[in-house]
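Next comes just one chain, in structure tokens: the form predicted on its own.
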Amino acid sequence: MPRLNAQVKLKSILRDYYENLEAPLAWCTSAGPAEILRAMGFDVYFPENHGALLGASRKALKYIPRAHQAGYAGEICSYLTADIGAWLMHETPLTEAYGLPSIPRPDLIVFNTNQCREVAEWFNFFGEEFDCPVVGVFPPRHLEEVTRADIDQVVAQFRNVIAVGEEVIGKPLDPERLKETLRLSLEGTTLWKKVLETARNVPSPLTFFDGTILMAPVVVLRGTQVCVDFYREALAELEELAARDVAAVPGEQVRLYWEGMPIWGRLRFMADLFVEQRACVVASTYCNSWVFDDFDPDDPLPSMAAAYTKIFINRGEMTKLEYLRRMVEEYRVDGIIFHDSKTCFNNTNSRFGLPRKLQEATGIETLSIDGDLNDLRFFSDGQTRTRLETFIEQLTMKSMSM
């Protein structure tokens, strides 16, 4: 039984979204220029969301080997391999969940490599399968500072997306509609940020695991009134819980930060484990990836270019370090868990010394665990339980001695 009313309402919102997808339809990466596509008149579908659904439904391991047979290596993104494998086997969890016979057919495919280089191969595969135009946005990567030249470069690529989209849909982009769509995106992402910030309360009314569910509208419905209304209601519910000090984890003793991708197929296992240990994962880089403070409806393309290029995963190591330092302070975190996702190099930040640098800079304790976003062959229930229980026990003893 869902703990929050918002989680109950979300089911009907997602059903309406999927059941009403229709042509003209564009595919887009989750942190891509969905506002442009919506303003042009496209419905928008997000393959990464489908990849997460394959993982959360624990169907990914059925499909990943089929993609390997087609020549896709075992070390690359398991969203990609699960999604392509499911397509090659003519199956999708959208059939059981929403009655869709297949993933929706695109008229245009757009991707942004700000989070992942491998989306280029992934989305181009489907461009060939559906014989439709594919447009990529390739922003400068690993930036400590985002300059005006960087923004101008991305704006130029957005203009190319618009040109191709106008040709596909047969009408020009309405600048006023783009402003309105971006206004709704800004309002929605601002409310989402406030939802996440309710976890600053001690005890927290919200966990990272709640966030991975509640984040769906800011991904697939960003730029719509439905998204805004959902988060306005969710925020009111969570603020009321925080005011009454209702804890998402009863008896909260330890506050943790999750850095990296979710382990979609083991969300329930992980959530229950933390509850058992009276540890609340109060914040994460992942859920905050859809907070876009730079959106400006009066300056649409440059502000979108800034927002989508400044996301955490596209930044340099020192910028990431400073961001994590700030989050540790704001959420009163006792320890950080780094998820080393074996097929997601881009969203794994434990491989170049960042945990050690963070520990030296803040004194915060860190733990790295092995796993993957979709491929559970890289994850061990027993090993993970032992390491997390030991880590949380150490943090509990440390806090009691202070």
The other form holds:
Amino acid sequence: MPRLNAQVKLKSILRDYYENLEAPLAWCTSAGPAEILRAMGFDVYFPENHGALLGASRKALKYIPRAHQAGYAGEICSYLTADIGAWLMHETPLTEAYGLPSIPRPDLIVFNTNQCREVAEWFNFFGEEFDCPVVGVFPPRHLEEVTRADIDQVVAQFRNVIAVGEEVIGKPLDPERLKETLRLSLEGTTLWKKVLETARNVPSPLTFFDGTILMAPVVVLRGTQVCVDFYREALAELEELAARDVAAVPGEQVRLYWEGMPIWGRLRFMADLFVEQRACVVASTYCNSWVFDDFDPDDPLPSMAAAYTKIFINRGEMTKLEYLRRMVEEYRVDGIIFHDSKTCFNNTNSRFGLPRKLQEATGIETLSIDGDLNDLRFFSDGQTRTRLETFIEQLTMKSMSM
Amino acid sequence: MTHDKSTYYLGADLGSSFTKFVVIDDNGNMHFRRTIPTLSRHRELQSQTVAEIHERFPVAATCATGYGRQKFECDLRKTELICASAGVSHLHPVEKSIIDIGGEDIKIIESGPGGEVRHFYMNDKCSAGTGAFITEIAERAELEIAEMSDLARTSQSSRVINSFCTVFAKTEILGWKFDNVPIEDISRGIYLSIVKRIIKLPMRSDLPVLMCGGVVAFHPYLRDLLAGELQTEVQVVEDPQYAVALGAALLAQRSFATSMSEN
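Which structure goes with the form predicted in complex with the partner chain, now that we have seen the form predicted on its own?
Full assembly next; the chain just shown is listed first.
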């Protein structure tokens, strides 16, 4: 039984979304310029969402070895290997969930390497499979500051996306429609941010694990009224729970922050473990990755370029440190968990000393755990449980001694 | 039942290789200890041991720890890091760094005088550098566990196993054997590779360094080698293989005392 009404509502929203995907259809990375594609008249499908679905449905390990056979190594993105493996085996969880015979056929594929270079390889693979145009956006990477020149460079690449898209769809982009799409996107993403911010309440009405489910519309339906309406309702529900101090984790004693990818195939295991330990993971970089404050409907392309280039994963270590320092303070967390996701180098932020720097800067305790977004061969239930339980006890002892 | 009116507490450390039982009284004195294989064909060994303990002692509370703790009937479950810290602190109530080398992991604990865990670090998921690693490698090298420390002491070799992977490490040993590397150097090489993996974990060596766990009980030369690498004194706690189970028993006692005072 879902704890939140929003979780129930989400099921019908996702069913409508998947069942109604139609040509002309574009594929896009989750932090790519989806608004451009939607404004042009494309339905938009997001392979990363499919990758997460493969993980959450625990089907990933069935497909990953097939991708290895095709030459994709075990150390690269397990969204990519699970997704390509599933394709090569002619299967998708969308069949069982929504009756789709296959993943939807693209007329255009667009990716943005603001997250990683793997998306280029991944999306180009499908470009060849479907014999359809592929357009890449390659922004400057790992930036501390995002300059006007960086934004101009990305805007120029967005114009290229538009040019190719217009050719595919056979009509020009309507600037007013782009503005309207971006307005809806901004409204949706702002509401999503407020949903996440309800977790600032002590106790929190929301956990990171709820967030990984509730985030689906801001990824796949960003720029639509459906997305806006969903988060407006979800926000009302969560604000009401917060006002009554209803805790997502009964008896919340410890508040934690999750840095890095979710472990999709172990969401339930992790959520139960934290409840058992009376610890609530109140915030995460991951769920906040779809908060795009920079969107400006009156200045669509530059503001989108800024928003998509400024995402956490695309920033330098100092900017990441500052971001985490702010989150730790705003959400009043006692400790931060870094997930060392073995096949996601780009969204693993514990490998260049960030936990130690954060500890030195804020006094916050940190823990790194080994795992992966989809490849559970890199994850151990026993070792993870031992680390997390010890960490939570360490934080509890620390708070009792203060 | 052979004992008086005292209250007793059971600590059960269900490790990856062995299960250790310790029974203490209210004063923390140990009255019983036993080690049995965790995964044996004779699964009844565990229930028989538990039955024997309950027959002999009026156990007021039980705490289980180790990777098997979820499967053991008890009043309290704590991780082996929390228990190691409690057990070692009972014997050494000072600020300290604890190195616990177990069957499948290495743990470094910065521990307060009262057993509070201040920081901890564990090796990554691979078991290289742990008890299971030594057993596997020693088997390939045709070494008896009991003779390894004495053999290693006579070697001055700096040869070390490089591979993080236990399987590849066994292949390295195979190469050493083909090259007729003396058995003494192989023994020392196995220990050196473990020590190299321990010292890469963050540890405050300005604090007293104490070792516990089953591995150091059977491989005393590890302590000497580690002391040399860390350039500090390293002490092995009394009955190192029982330190974690002792900690569990102490935590059972504390938990029982708290619940009694609340009632």
